[in-house]
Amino acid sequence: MSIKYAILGLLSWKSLTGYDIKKLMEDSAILYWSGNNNQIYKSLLQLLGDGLVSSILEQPKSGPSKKTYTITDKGQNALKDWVLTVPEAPEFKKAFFVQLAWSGVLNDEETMQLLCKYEEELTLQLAYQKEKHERRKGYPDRNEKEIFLWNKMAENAISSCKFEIDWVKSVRTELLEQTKKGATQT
């Protein structure tokens, strides 16, 4: 997914400055973005130059002007056009899935480690996806189907993360029962 559909969903329901923007993103549990700063500014000067959005520099009262974005009719239509497009399928590749599958090399207290590890940051993460679920705040909630769809997407992180980690839980469990076994073989 290119981060300029993200923009200009966000823009879809209200104008935003580039730094308001990069909040929402960052504050999201949702908008998957893995970029620095400097990709949404870019993004945002692609999108103004291609004519989906249009700019207009704010002077307030106090303080520095900014730069509020508006989606253009030709953006809306851009990301109509995207949102209908056939959807990417999950990512089932992880990077611990690696890890995991060289741990062979270790010993047998060392995988558990290991694991012990992952459930912890797996752990973290889910505390991470309630907080920003709880603190959902200024997101899309223009009628009752958004708000329902914003809910069931942040519920379906939480349940990733919950099945993850009751996952991580039953390999250390198969795990340490398939030591005991080989030990009481030897």
Given for the second form:
2 protein chains.
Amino acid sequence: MSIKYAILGLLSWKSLTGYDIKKLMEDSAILYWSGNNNQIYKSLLQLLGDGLVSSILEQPKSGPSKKTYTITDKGQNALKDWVLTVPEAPEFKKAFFVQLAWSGVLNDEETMQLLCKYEEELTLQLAYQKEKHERRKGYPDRNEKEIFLWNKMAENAISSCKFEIDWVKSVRTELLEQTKKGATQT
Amino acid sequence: MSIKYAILGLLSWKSLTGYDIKKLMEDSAILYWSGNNNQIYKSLLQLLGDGLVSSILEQPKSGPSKKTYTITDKGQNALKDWVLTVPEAPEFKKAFFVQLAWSGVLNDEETMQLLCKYEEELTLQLAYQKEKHERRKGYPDRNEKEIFLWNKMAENAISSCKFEIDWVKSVRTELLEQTKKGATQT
DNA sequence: CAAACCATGTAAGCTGTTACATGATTTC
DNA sequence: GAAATCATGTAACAGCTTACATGGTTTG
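Same protein, different form: I have the form predicted on its own, so give me the form predicted in complex with a further copy of the same chain.
Next comes the full complex, and the chain you just saw is listed first.
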């Protein structure tokens, strides 16, 4: 469950509440989880049970009570150990490809419309990623290297979208050419 | 559960057993599931319950008994309806980025080694994708459009790997330059 | 005074993986 | 005769999402 290490990483930057973590995850291009309560609050309890974080309950005079979590030395070590583990290859889950795979049941116009809709989704996604990158609010910037890597990763997210848009555009134009050729031949 | 439609799609091509489907999924770059029994056999039972497929139990004189599944008219319609639904944007789950995000705890050499290992994983992945594409055994090729699209999708899988490799290479060289600069300045 | 936000948590359910269980047949 | 393949299925569990439940505070 690498979400635990995502949380641990955020806490290595500064002490946070569950709610803070939720917000940071929602707004992050890199920490790709949805930021739902269930996972976050459960993970925090587990981290606490494992002694990787400690918590302080605060009861301000005004406002709701909150638990602030802080990483422990044991947590810092666990994080470093995990960071050094052999990385996994990325997972590209392109559900649309499953759809496109069976587009044999469609006519040319329907296929084109499907490709267009995919491009629209990607364009939305791209705008979303760019916005996240430009806001860039409330994220670690402890040193030059960290700033550099976070920027590079955000750029990667943006370029991945662009790459996919270019791909779908090329498929559309090539498909159009094929259709024309087929029409003139018959 | 889009795996049901992945299965339905395969059955729209030809009648298959659960075991056939398992093998096809394992070897496919597009149908990204692991091809585990649990999901496939359960999905087939559900599809049967919904009347989207029919099954015939065969008991050959030699060899194990097998159930061959065939798509029904209702199944064909359900597939086409699903293919025409609004596509989702792809999910890029790059677990490595979570690791790299907290590489602030590492020194420069450790960071470099981490990036190198990621590149190795990607290189393996690329070879795997290429091999899948070259074998290209036992997949639908009902018409020119279908062949074209399947090729384009396989190329996309390969190019996505290449894109990621290029990214990690550029990060490595830029990071090396920064380290040198920092070293000469101090 | 309604909507949005702060803040914590729980319940139910879907998706997906690894591993287990069984048994026949084919290949080396 | 051991290992791989064909063929079906189940059990246990990890991961993730939506929605529910509660209640105070701030903003428009």
